[in-house]
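In structure tokens, one chain follows: the form predicted on its own.
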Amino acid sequence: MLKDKTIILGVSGGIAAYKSAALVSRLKDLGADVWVVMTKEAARLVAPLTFRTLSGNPVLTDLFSEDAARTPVPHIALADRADLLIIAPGTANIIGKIAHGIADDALTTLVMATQARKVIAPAMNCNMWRNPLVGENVAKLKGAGWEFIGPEEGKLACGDYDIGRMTEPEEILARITGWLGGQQDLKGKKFLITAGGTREAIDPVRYISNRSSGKMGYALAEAALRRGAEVTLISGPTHLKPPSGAKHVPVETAREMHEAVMEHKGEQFAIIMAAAVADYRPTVTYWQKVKKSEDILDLSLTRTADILAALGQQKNGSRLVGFAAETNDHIENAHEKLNKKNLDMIVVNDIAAFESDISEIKIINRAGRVEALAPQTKNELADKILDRLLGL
């Protein structure tokens, strides 16, 4: 995917430098030519030999090192070859130096010389990230065209659980492949995607829900982002981390899902309803926990709003995609749902796909054409669903 692409990885002196070794390995797996440039502080945390072994290239630690001497004006030679420069981890120090035009080591000198796309994955203590001076430096770099990935919330080196953790290598890799290795055919298009199940409260501790994991909706959001789309992800409760770059709107109930979808549905190129929204909710929600008393507890249920049908009545130019999880008569039920709710496309899967990373689906378009896709990962299927959506 990244064959013939040259990527410079700048490693600055944060404890998250160990994660950058995994990033180099994955970039190499995808065919990239990776050159690592380290600050002297980073070289005290991870040995340059590690990156040299993983990248297959000399590691630049200063402009006068033995490796640097092999290439005339190394920072210029590398800067001219680069398709992308990413600094991971990006400390408060390196962000500040770059923001103020300081070029006093191999990494900052190379930064000043390259015209490649420039990215930073910050990693630092939460208080440092919230420092107004750091905020000003980040804003300055964003204004100069730098892109930021993260930071994330998580356990920090100091032991706190807070903002400041470097984004995981796999997510950074996904963003890089989207920029360099993937098609940007969705650039400028807005997508509204729903994911996960909803929870309908019986009392403060019990609820009605379903087995939806949200994996398909999240995979669709990630794929759309990778291909350049602007994504709003409305999600019921899941154990998944929202993809970086998406506008994440968390909801819990079918009513909250309905309100969020109606609020964000305007001016969308496509609306993909991958969420498993509850069809019924308890008629009465008890404000205290219901105690065990009788052998049978009768529970009265009321229909929830049909979000998909409401969208079908007022599409306003948006392409509308529904999902149908069935146990029997899959195609017949899906055809009926597609026509009744005025969908442009419907994705049919078996309930066995719930909670699994693998799914076997059928796609039915407005003309009634049925396409069966072989079992594959939901990440792979997400791109195929988007391909079919573009072809409508």
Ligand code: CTP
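Computed from a prediction, not measured in an experiment: that's the story for all the values here. Positions refer to the first chain, counted from 1. For clarity, a rigid core is taken as the largest C-alpha set superposing within 1.5 Å between two forms. What changes on going to the form predicted together with this ligand:
- After superposition on the rigid core, displacement of the C-alpha of R52 between these two forms amounts to 2 Å or more.
- For I102, the Cα coordinates differ by 2 angstroms or more between these two forms after the core has been superposed.
- Positional change of L338 between these two forms stays under 2 Å at the C-alpha, relative to the superposed core.
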Contents of the next structure:
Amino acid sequence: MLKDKTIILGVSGGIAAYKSAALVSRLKDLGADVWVVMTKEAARLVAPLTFRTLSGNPVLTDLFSEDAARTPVPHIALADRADLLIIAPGTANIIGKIAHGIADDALTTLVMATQARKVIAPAMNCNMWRNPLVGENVAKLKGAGWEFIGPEEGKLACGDYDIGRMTEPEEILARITGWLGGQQDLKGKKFLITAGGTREAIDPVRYISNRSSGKMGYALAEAALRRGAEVTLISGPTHLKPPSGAKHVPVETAREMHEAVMEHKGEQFAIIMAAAVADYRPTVTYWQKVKKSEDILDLSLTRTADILAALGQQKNGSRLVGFAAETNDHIENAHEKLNKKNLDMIVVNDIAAFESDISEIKIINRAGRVEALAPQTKNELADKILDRLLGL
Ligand code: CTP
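Here we have the form predicted on its own; I need the corresponding form predicted together with this ligand.
And the full complex, kicking off with our chain again.
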């Protein structure tokens, strides 16, 4: 998506600098040529070698160092070539310096020299962010065409919950990919995606659930949004933040997920059931906490409705994608599910992928063709699943 794009990432000295390493890695995943420029303070927080390794390019910290002299692309040429310059994290200090036209280190000099689109993701203490001088500097930068991402509310380095946190790398990435164009091949298409595991209550404090983290479903939602789709994300409880731009419908039980899917299933281009829906729920849910008594407690379970099978029975033109999490006989079991549930495609993974960022999957289409994909991140897999879905 970001092939042929040159991005300069300026890292200034905020504790969120470590998160920028993830941003570099994701920008590289999408094909961008990433050049990192760090302030001296940032280089005390995260070693330049981290960024050098992740970006595959030398890291500029000092324009007068021998390293800088050996850099294959001189800083002015880099400033000229960049499509986008993003400073993340952006401290009060760097904002102040830029606002006042100071260019006394590698980063501020590049900022001064570049004509590229300029973006900043501030991160600082809440009182610093509210300081009127910072406010004035921010207004000045906005007036000069800088775009701001964040800051967000949340837990700050000082321990307070307030405004000042740097926006998460995935969200910054979504904004960057949105700006730098990229593939908008899902524009005008609606996607209904389910994610996460469901929880089936035994009593007010206990429930039955599974190890699904929701990562695959969220990655799919994010990728579809980035490619221009309109996304409804129906999700069981997870620790993940729903991607901005998605219509998020939080649910807890299989029954709630069933109702939500039925409510939103109309006119979808595709329905992707990445959720690990409970197959059984306790037959009785106690309204008071169950007290321990006998040595053995039998729990009676009742089948839940199979949402995907119901969708397969009343197919209305939407492409239907199922997931199969297996421990054994992966292909055989998945084939059976594909046919039984009347699906267009099924994604098979091993339960080892649960909770992990990486997965190894096989995709089986209606014709029974099996495609094995090498282990890779769920973000990368999400794009490939969407590609295959489009190609059906
Ligand atoms: N699924 C669903 N409703 C359920 C259970 C599962 O819609 N009550 C969907 C899942 O979201 C997934 C697919 O069906 O896309 C396969 O789920 P899985 O649990 O692996 O298979 P099952 O069909 O439930 O079969 P089994 O548990 O026997 O492996």
